[in-house]
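One chain comes next, on its own, written out as structure tokens in the form predicted alone.
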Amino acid sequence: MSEQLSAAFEQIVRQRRSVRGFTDQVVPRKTLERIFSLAGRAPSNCNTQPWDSYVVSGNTIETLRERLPQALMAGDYSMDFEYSGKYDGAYKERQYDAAARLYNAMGIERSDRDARTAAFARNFEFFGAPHAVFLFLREDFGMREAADLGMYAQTLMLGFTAFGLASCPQTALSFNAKLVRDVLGVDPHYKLLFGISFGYEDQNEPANDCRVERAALQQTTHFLD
């Protein structure tokens, strides 16, 4: 049982990817009910699951498709957790490396700023998926809590994964939080982290076909006896 299970898991994992292309096909109900019920059985400190998660679908999933493009345009921001986007060494050429085999894949040279900008403002249209989720954090939660966070948001892509649904962690999608918090009606008081887009992978998307490196184990884990 023990080797069925690892095998599985293993399988899951490697499966996981971010998806940028999904087709209308909207999951059922009770599927999403499942997943996020097995996702927020993820660890956080003391049992806190400081999470808040708002999953979008039908008309209001619409209206932020709509929305988000116009206010990008617009130039209006408004991040909860401030964010870069500036890397150096390693991490900076991981970076590149990603973005490289992504406009790659979707035919686009590094000089076509206009292609780039139209592939990157498809983030604000949640690549057509049918579904999002957006995390929230209380405002008055720090790192610790982020960290939980990530935690969740980890199981509950393994968790799509595993259910045959595909998904994109986004953090685009926490651009314009003040819009995201009015469409959605959530308190002031929670700060949106992220979000992730979800539903049926679309074949025929060419951005799709990327495929990004990990970096060797022996490059981030150090093993001390």
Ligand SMILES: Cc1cc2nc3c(=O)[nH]c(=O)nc-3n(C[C@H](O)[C@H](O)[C@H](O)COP(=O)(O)O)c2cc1C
Given for the second form:
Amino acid sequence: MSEQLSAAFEQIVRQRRSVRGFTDQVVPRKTLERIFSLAGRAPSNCNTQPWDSYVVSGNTIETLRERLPQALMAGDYSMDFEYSGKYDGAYKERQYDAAARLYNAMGIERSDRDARTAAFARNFEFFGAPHAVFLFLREDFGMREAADLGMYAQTLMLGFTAFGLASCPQTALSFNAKLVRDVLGVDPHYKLLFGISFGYEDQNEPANDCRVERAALQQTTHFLD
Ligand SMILES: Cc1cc2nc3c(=O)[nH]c(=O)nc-3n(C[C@H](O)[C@H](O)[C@H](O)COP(=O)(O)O)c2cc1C
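Next, give the form predicted together with the ligand, keeping in mind that what was shown is the form predicted alone.
Entire complex below, previous chain first.
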């Protein structure tokens, strides 16, 4: 295998990160089709390709950008998959570290609950992105198909990076699955796992200065001879 290919892969993987501020520049449809076709090369159990993607732009994303914050600020939640957001041990430490780094980049004090809430609410406005994709699974599918969907999503996000785009995967975009389904006209038998905002990175957004670390290899990976 060529060293060039390895270097290119490493660069794409290291360059991808969650971006939380986008310009309003739209991505040409042909580019989107190319990247989403590549994402479809992800592996899946028995090649079932159980992902159902809805890419929203234009009026559709603007409708959601208006209605999602309204609904969620009014306490109108309807999640298809349980999510407590509570972790313990090393998982909790990593969660706290990631949050601290993000709020630090944004200049928000830990004690400033209003500023933190306002920052979190930007999730529901897609961080200003001109596009997002919602990832659905048929209701009778389980963990294995959800894992397939994760592989698809990561292939997609690496594709965005390789094509000069940025993205942010967001469980927050699934907090009112019913509203999303209604606006998109999705069959109620399809359940919303998460969404991904994407577009061009806004270089002037302080949140985008955030960088999070990863655990040491030996903490997560066990090599057995
Ligand atoms: C499935 C999934 C859901 C996520 N949900 C959110 C979210 O709702 N809001 C957010 O700001 N970041 C969200 N993230 C981004 C994570 O915080 C981020 O991936 C993690 O901190 C690692 O940072 P990095 O993506 O910059 O490498 C999510 C990531 C994944 C994979």
